[in-house]
Amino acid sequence: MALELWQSIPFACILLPLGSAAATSVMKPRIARWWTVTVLVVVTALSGIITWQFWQGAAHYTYMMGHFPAPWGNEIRAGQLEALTALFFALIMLLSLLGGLKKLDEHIDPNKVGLYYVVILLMTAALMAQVYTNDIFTAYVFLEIMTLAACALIAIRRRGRTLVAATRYMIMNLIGSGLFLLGIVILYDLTGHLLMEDIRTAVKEIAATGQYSQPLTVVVALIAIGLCIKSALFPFHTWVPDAYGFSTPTSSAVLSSLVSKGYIFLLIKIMYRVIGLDVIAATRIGDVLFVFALVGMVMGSISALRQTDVRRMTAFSSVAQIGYIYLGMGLGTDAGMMAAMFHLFSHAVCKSMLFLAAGGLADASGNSKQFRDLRGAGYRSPIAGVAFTIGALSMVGFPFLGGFVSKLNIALAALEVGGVRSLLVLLVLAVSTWLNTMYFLRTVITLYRKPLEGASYPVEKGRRGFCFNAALVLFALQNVMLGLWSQTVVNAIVEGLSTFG
């Protein structure tokens, strides 16, 4: 049957990117610059298209790629969770682009201004590719073009902290990819397949017949542990304080927000379309990432509380809500799942946000990051400190943001469960809840105190132009639209899961 002309849309915000990556590369900085935006603003208008025919009641469907069949071809597969992921991936990447576009000159040798866009185009692609693939090899593919493209996004910025924090990163992800390697080449030897319906059916077939359940174990443990390094699970997130720490505002944004979310759409994609719940719970994986997450989630919070340092504070706050995404898909439950999409929506959109704030903040302190230096810069740069502020209050669980949704659904799908797991699943919300209201609520706080005595700051420092603001602005509509019409997000994100499969 044809496809509609919309139909195409997916093999578009993969290609389109990925080409101007190339053309990008032999272009002046300046252009260079707004091809850029150019070409994420034309991605997220395209998302939305697709998202709005979805919504509209549109059929998922997969269409095949060139004129082979498996296991040769390649395939897509839009639905209406990819279509809304793609557009939550494509927005924040613009603003996270023009929040921080102000800093790059900055920060990055102007030799090198030029590849930075190269690198954010193929990070837009390879996102693009993670969510829409029906075939497992070519996400690995578009998984290694992430890492290595995070790597970049983290090492062109030419200091000694960046270059060793580049280093553990690769490190550790090189980790994580060759584990996830590893469990798709054992997987293809069980089944023979790579499509991901394909490899579903088949291993139906091997769970039912019991022949094969040990290595099939072992390929789940080695999918599930390798995409967890990767997306910086407690305990493998020791990467992420220095990498988040100490990048470019932008590069923060995306790594925290867009980079880890990426991995773990793939990771929940591979649970349903190529696995299987079913066959994940009887695998006892999800027990594991359960465990983790509940421990991540008050750990993370902890190192954050320790911290004096604003962007290190925000980066080990990630590692406690990455927890919470987890614990989610740790329940085995359609209901945890609808929890965990939800709470990625939430945190990529908020964290995007607060990083870029951060720097705002920071730079009407005196370029500093210390909480001792942030005394009143609140009100030094004022749509920062308001856009931190809001962050801080989804990050908590404030009612009417994003955030207090997340934490209401976990808590709904626990209950769901019932029993042992439940009262866990509440009791570590609550204590992580109140870690969270302490270190966000001191920063915030410090940010409205009257400065240190003798302490002066130029206001012009602060400003960072119509484009950061603007991001800002945005990001945190997006929190607030989050909050006041989460049920339309919810219905999409059930709708879309369960047709996943």
Contents of the next structure:
Amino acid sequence: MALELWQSIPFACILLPLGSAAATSVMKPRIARWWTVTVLVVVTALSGIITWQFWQGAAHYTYMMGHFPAPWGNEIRAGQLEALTALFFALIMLLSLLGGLKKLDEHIDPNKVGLYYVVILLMTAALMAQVYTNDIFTAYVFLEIMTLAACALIAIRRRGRTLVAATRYMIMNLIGSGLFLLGIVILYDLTGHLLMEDIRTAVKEIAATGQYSQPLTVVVALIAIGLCIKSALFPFHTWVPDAYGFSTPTSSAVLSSLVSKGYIFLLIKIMYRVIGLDVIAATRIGDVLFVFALVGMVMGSISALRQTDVRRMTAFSSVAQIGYIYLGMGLGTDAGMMAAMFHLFSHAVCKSMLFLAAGGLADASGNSKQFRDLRGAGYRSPIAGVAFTIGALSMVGFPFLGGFVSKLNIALAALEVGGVRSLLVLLVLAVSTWLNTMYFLRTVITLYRKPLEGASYPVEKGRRGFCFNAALVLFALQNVMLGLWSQTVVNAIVEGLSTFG
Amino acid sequence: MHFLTNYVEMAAMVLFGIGFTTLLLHRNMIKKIIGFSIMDNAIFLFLAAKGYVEGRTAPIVVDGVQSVEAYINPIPAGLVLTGIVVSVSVTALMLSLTVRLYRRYHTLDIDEITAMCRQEDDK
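Show the form predicted in complex with its partner chain, please, the one above being the form predicted on its own.
Up next: the whole complex, starting with the chain shown before.
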């Protein structure tokens, strides 16, 4: 079968940022900035084209890397879901970078700013590879590249707190990678394959004979727990608040909305394409994820409620929202997975906007992130205030915004399962929504209250800049569009999932 | 059951446990990094042991022997090499972070460092 030109896009989306990352390391910061933004625009446009092709009904395909055919060579696989995810990731990466550009010069040593773009490009390449790869060991290698790049994103801000946060982030993530690596090594030992579809065939045979059911359970447990640690599901979230709360706004946005989502996407891919939902259900690991997610949804929100710092509050809210995604996955049905994927998108779009907006609001309040100083910040930085409000409403689940549709989908998926589970989900969903409303609306009200008596705020030196405002407006538009045209995205996800395995 | 025959795998799992607990529980940064190295190398040992088949040699064609039965599985060796590269770069990054932490706080104890950086922030 002859390949058409557009079918090389996944490969280009990986190679272009990867090559540019190497080239950027020797460029001057100003040129590196333009180069990075251009590359991200190109990757976004290419992802748009490939999404459009699949939307028009193109079939999914595998792309051979090198000259060795299936059981030996390395492969890329692209389909509706991969293309859509790549589009979201690239777009959010671009907007997060644009929104935080001004702060980079302030937070990073002037000699080192150029290196930030290297890290951003590496992260983009690793995310794209994670989305498209069809080889489990390649997935592991790019997983480690993501971890290293994420660590650099945190540590690049020269402050004691970020350095410690980066170290703690690395320690937890290395444990996660270790478990994941052991999982795939045992899986390779059981099946003798590295390509995902071949593993699936072998796993089916193993599961049918009933042999090796214990090692298979161990494999699923190791992979799932490894990726849970890396994506900060509830009991493993201890590194989150410092890592998200103290790094530069772009880093927080990228970490919370892309890095953790990359790991979750890999886990969904493994559940569908490598192990298979039926085998996962037999190992009962889904139930473990389900319970962690339920507890996380409540505990994350309670922790968020106790914060006095807007960035840390948003970070803890991420823990709760990751719980929502794992809840959908833990249900183990197609509807649950669809809800999880939709929430993955809506949370990614929303949380990056919240982090950027929180950065802008803090800037307008004398560089303080404390609630008592943020009073009236919505008037001092109007666009950031509106963006934060839209994000907060979306997280709470206000109709016409992305967050509402995800909650609806999760509830519908839970009702389909029936029994005690659906009751539990609905109950926890209600409690969590109530807690979300408490802390998010409290913040929004604070933003539009009169400042404390005698408080004075230094007039900002220069405007926040066109980039910041444009990025926030685009983010807000994306949130509203995700709510209004949710059915289109839902259809795309359903169709993507049906050809995902 | 097969503990005695699979002693390499057994050793690998014991080493993995040692490395894992050291990485997770030890307070000294250098010892944490040593733990990480032990953990990763244990996985590589496991992988290499899985690729070896008793009585066969490395897949290098000598004297025209082409039969599959003569050779061990070379893929795990390739994976181990890739894994070692990843592991080395992670170790380097962790060590450089430790150097920066030590220059700033003059200790290697992660708990003390965390306490010190919180105090620094409260000031």
